[in-house]
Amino acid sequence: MQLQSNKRLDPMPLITLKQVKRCYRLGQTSITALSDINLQIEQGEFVAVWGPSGSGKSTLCNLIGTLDNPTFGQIIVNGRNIAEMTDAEQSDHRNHSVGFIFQRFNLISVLTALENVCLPLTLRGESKTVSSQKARSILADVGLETEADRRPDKLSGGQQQRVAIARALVTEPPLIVADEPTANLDSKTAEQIVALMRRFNHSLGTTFIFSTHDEHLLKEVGRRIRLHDGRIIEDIVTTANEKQVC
């Protein structure tokens, strides 16, 4: 599938995250799931949420994606806190600047891996035509286009997650955060599985953002967020030739 690249010419952030705190309340107690959250993510940037379950993880990829609000500071995307934007202002972003992959892949399991990718074609209104020719070029990119016209349980885990991948890119996102999407796959599957979202991180400029409870996964990555009891420990970016401590 003939993708355009997603590198920008503007210094902006992508996404700004200031003060940001997020609440939880269960019965009459308020759990604290992240606190002192302050962050900036570039465009192009590959970069591993990493940390044991309970440390934040999954918040904070659902704030960045956009699917959950703050309870306090300020998440800005394109310029705009988020705080501001009306329900429909931030489904549109949703919709047109955020891919994402889950753990449990959330294929329709009635739909062919086809008909699965072409759903968010089909949801913004492109013909059935058009939505098929980019889904089976996409599916192609990521090694299924001999699976094309097979449902989700004919297909082994890695390769549901590829499907997962094609769905993610093929409204050709900015941005795609990928919560725990390795989980379920076995370490060698896990792996292919980085390994394919760093490629088109490489080929297209999109911005890739994971989490993962894996240190063996971060080898892959060009940034490293650690996260401990809902707090930012450890910000490393790396390069081809050096590390450097945030």
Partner chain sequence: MLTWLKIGFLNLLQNRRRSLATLGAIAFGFAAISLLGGFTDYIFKSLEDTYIYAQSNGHLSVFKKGFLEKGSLDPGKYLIEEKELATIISLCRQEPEVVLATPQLDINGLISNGSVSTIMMASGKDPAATNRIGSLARGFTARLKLFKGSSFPDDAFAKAGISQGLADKLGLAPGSEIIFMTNTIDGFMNAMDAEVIMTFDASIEILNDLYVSIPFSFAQALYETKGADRVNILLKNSRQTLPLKRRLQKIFSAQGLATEIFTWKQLQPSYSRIHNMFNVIFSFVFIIVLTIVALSVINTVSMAVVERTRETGTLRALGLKRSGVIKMFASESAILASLGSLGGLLLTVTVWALVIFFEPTWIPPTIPKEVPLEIHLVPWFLIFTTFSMVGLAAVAAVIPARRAAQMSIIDALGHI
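Form predicted alone done, so how does the form predicted together with its partner chain look?
Chain alone follows, minus partners and molecules.
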């Protein structure tokens, strides 16, 4: 396959990956999950990372979200190499600059939807009143105003993922990383979730990077990064993104 790239040339990209490689040790053997990754993500992009299982999608999302560190290469965020950050600095960075949406929603089961959405704000020491206000507002935006006091086990999969989106958005981060956010949802709900993310991408200018192996969900994205065996084999900016960028 031919590698295609169509990137904007901003002086300060949101994230830059240079020669990134990620290996895992499994017993005595070393497995290369990602190799030779060079990538720039600009503010406001809506990016899908796609490819078959084991292609390195989740690893790439984890590295971009600073949940993991590269074995080799650099990931530059706000001019800083994340490998040079301490663990506490990376935690602060995640809390202030990155929102996460997980495949299995990862809501705290003992907390209500509202409390789950409040969590990132609680972590940064925001007062309960302010947190609740912001969380209620964002829950209303994702259409779950009436479900705020329900616990995750009382919500459907689609509702849980919308709570997760609200939780990712509540801190108004410049970047949201979603690892297979639709994998546990039926196709209709999956489309709704992608549409919801796209809506926030348009309205708030938040950069979304999500991984998927479902080609049907790619029609709405502005940029597709295709992975195969840990390498980028295609990086296309589509008209959908051009529309948003313009």
